[in-house]
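Next up: just one chain, as structure tokens, the form predicted on its own.
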Amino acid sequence: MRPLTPISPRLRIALGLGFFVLFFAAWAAVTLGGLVSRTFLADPITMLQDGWYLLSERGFAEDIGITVWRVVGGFVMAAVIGVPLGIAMGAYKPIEALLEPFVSFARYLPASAFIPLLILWAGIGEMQKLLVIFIGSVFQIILMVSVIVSATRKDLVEAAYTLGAGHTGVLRRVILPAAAPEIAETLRLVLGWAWTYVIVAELIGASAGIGYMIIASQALLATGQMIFGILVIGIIGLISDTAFRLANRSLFAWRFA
């Protein structure tokens, strides 16, 4: 194996699929062989049959869906506020200056903690989730937005004042077209934290949802429905993240070539 090699797609394919099977067989291994007790850590079987009867007989699907529209919400809200400060942030200095000693303070408040005051101000509804899963987002995005801004090539924002362009016209043609790729890459990665803000949230408060299943089926020592809720949460994290990929590689496919 060469560093920085690139490898065909079959093949990595092949080995992300093989560590899935290597990961599953030690698992069963583990558990069907009973080097660790049932009661802590259900095998595979056990998982598997303990999903279905979620999914048939608990309305475990409409969990799914509740979560899944609290993730999207909480992040819709975080890159709608997000993004535009963070290009005005990298675009314009006196705004850097202006916010970026606040937004470096809060990206570090864990958005945990904020969930006792959430309650008391907006309730144990879907509005106090949405706001764990903005408050955990929106800073995270400000702050790398503005980093990939503030890196675009200074020679290109000088050739396009040289022929002419206005201020405006730098931000919209030069600094937004370049940076865009990676403000698309930034949140793919952040739309995957925002899964652990949601499951954090439903921990507390909650009465549906996948984060809420998993507390309730730990005063029952149901690890088999604990660990479904946990691979359904992985299994819908890599839909998302790899639909969000394949999105970026089409809207800006001339940065993937």
Contents of the next structure:
Amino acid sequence: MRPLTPISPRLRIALGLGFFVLFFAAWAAVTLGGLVSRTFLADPITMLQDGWYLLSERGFAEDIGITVWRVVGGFVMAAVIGVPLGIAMGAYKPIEALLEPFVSFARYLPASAFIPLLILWAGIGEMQKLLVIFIGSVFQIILMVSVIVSATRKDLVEAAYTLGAGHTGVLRRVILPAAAPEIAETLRLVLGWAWTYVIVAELIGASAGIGYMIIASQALLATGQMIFGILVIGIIGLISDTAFRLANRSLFAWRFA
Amino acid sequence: MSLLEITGVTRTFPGVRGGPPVRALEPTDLSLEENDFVTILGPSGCGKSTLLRIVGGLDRPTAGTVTLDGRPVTGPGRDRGMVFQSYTLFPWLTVAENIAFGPKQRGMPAAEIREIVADYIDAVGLRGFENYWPAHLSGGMQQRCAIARALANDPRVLLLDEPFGALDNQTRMLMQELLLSVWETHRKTVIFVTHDIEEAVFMASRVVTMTARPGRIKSITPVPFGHPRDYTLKSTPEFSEIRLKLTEEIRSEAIAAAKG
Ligand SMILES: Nc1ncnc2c1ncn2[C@@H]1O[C@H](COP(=O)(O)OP(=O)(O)O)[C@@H](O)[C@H]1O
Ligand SMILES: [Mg+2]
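And the form predicted together with the partner chain, for comparison with the form predicted on its own?
Let's see the whole complex now, leading with the same chain.
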């Protein structure tokens, strides 16, 4: 194959879907063909039946809603605090000198390790779930946004100064618009990570949510339900990621010009 | 008193990675009158950009002063518009929005901005491309837009640092004529840095040559041709004579520069 040669959009979609089909076919083959015990892995049909049961009888839609709400809530909190701090750090070097070492350190604190502490501090209510996601996301956002802002093209900044912009003018009219598309991409990435934090938070000390359902199903050895839950996370992730990507593309069309 | 006075301007850069300091510019004096078109000609690395950036306020001299209208230059400002060799249009703004950047910064009313933008779009021949992003323009068009952006801000002095350096020869010649015709209408005071001898003579009222690094002014040659000028000027004997004189001057400097 010739490297880096683009393919047609139709072939791209066909190949992408093809792998999903292949994956499900292989799954169906090993489970329905009896190669794997049903105790460990449900077959796709059982999985769908279990899913329908969860949705129709067990109010699983509500669990999904709660989990989405937690992800969005924690993520928005982290973005609202992390993006401005990251911009301030990237743009103003004294602020960077002040915060960078601490943020770099805090970034390596695993959010899941905080769960026991957070349960002590905030109980097992919603605040604790939001805080897990917040802690897991906010330092990443600060650091990545700061790096993006630091990398603003100096020649554009200089051009703005020679056009009469002052320091705030440069921040508002050059640094922010230049960094915006990459900040949005960063948020898209972090939103993906927030999904892993929320499930971890729900595996411990929760009474609702997708993660809680997965743990509850484990007690019943209901592998079909567990797999359905995991699949739902994947599908929601795919949808939100695609929506984010499309929004970025239309908001920052100049980047893709 | 002249419009722009460069007096004893020197620049020494601190050594990089423990190396010795780099003396980029020896004490330089130059004064420009209103409506002057000065080109600065010198081998690459002789300190042309350094001098221009100091006038623009983007760099500080180690010693010496630059004054504009008698006031010392301490930083960049809208009274000194700049066009760089690299493409510096704001990629998130359209052609029209790029040209409007300066007037908008001043808080000019929208109707007035529209008028100015339309004028300069016409002056640089970008009608029909107002709503294009820079990424969709050729290099020549980007530089025309950059010139319009600088002029729309109505600076006292226009500083151009090898603005056509990255363009192919045909485009370059068209751009020279275009810039001259804009200058003939607006009569801005211009400092134009180039390493192209023909370009330097064609555009200028005076050509300043610089020595190899550390750069200092070697000669100032008046160019006596009237305006408007067009490309046929380049094939006259008078033009060739000046070009030859400058070629000889620059040649020895280029040899010195090549030896390092
Ligand atoms: N920021 C800097 N730090 C160190 N040396 C520099 C810097 N800028 C320019 N120089 C040096 O100063 C000399 C003159 O550079 P410059 O003014 O860009 O030359 P020109 O524009 O005539 O090609 C060069 O030798 C260059 O390496
Ligand atoms: Mg240069």
